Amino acid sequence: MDALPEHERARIASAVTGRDRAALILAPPSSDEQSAIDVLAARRLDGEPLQYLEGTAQFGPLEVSVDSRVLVPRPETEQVWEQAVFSLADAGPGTTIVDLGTGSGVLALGLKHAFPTARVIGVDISEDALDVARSNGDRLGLDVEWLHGDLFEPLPDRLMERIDLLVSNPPYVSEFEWERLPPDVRDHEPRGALVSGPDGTEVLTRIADDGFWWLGIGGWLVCEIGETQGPAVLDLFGAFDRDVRPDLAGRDRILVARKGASCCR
């Protein structure tokens, strides 16, 4: 990145001073506020993400915090929770939802938001990415609980076939891949969040094994995947009727799948 891109300035500039840009143009920065949008616009240049320069990230109807513990929110993921808002369509205070890898919360906490009665547990392996997730939901008044573990390790046995809705953004970056990213996500955002293996999808099979055994009858399962894991995943989770969806773009991007029912809403 050679110049910082005017739009891009302006938004540092916000998030230094609090003002808006038709505020800034009344009231400038002063130097004090200057020197640090200065110092914010070099981590830029060197590739750091502006979400996390901001401080914050736009999901749905949520603003959340995000720094260098947490993946920033992409419109794939965003993508996930439409899906999965769409699937489940209602649910009560007997429905229960699992986010499985929840990292700065958004998916369990946008669930949460659609469907505030229901039970929203957010699991994750990282204590970092947890505390993000804690801030997330403490400040926006959204009651999800958070467990620390290895995908389905945390969970009460007693919610074993009793899973209404399963999602995760879950890694799925080969090692192979992983080199080739482009050097603002590969040099800045977790690394465990991003890779799964050589293979990319060996965390995909994890959830595909056990998470069968954790959805009640009926239960919904959506998930993100690399845009060329479509056929392997279909395979991957032929226990359950399925279906891979695209994004935006028209690229394989979520799984969609259902126990022992259709899942082609």
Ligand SMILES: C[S@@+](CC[C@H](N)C(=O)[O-])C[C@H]1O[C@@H](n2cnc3c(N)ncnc32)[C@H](O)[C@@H]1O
Second form
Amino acid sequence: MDALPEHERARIASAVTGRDRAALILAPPSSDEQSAIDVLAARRLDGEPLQYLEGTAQFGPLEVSVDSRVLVPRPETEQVWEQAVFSLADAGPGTTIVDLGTGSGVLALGLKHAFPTARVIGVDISEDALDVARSNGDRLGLDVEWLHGDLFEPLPDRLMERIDLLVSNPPYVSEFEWERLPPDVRDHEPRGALVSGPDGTEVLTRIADDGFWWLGIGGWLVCEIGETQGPAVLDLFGAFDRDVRPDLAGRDRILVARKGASCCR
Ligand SMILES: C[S@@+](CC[C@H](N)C(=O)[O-])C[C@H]1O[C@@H](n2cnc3c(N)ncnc32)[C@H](O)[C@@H]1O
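What's the form predicted together with this ligand like, now that we've got the form predicted alone?
To see the whole picture, the full complex is given below, headed by that same chain.
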């Protein structure tokens, strides 16, 4: 990046001063504030995601806090959330929703926001990520249960064959692809949030194999996938009725699967 675009500099200035663009014209940054803005602008020029510098990211109707402990939520994940809300359609106190690899908590929090009486559980293998998710839940007043561990391992046994909706934006990048990601992503976002293994489908394979047993009959599974993974994922999730849906750019990015009932709305 050669020079910082004006709109990014303005966002950094607002994050530092707490004043919006109009207020900054009337009351320009003090010299201390300007020094802090310059430091963050230099970090941005060095490739750090703008959302880490601002400390926040928008996800659907929610604003969450983010930092380098978690992936910056992406627009395609908002589509995963929209698809999950659409597929489940309705939920009450007896409904259980699980978000595997919750990161900043966006999918779990977005689903609790959409279905306030449902039980929503967010799982992550990273304690650091769960700290971010937990504080987002507290600040937003959304009562999600946060569990630490490896995919399904921390879930209580009594949920076996009882989950109504499983969502995940799992790591699905191969080690080879990781080396070729833009430096902004590779140098600043957590590797463990992105890389699944040599092939890229390792975590998706585990979700396919174990997810089938954790879902109740008619339960939904909505998952983000890499744009070239559609055919492999349809194969991996062969035990489900399933479909792969495009994102807004027309790339195959969303798996919608259902256990033992005709798929897929
Ligand atoms: C692609 S990020 C998604 C974060 C968030 N759901 C989002 O969409 O912004 C994947 C998350 O999965 C977590 N993760 C990776 N492997 C995991 C595993 N085996 N079990 C649980 N969580 C895992 C990472 O720590 C990371 O937070």
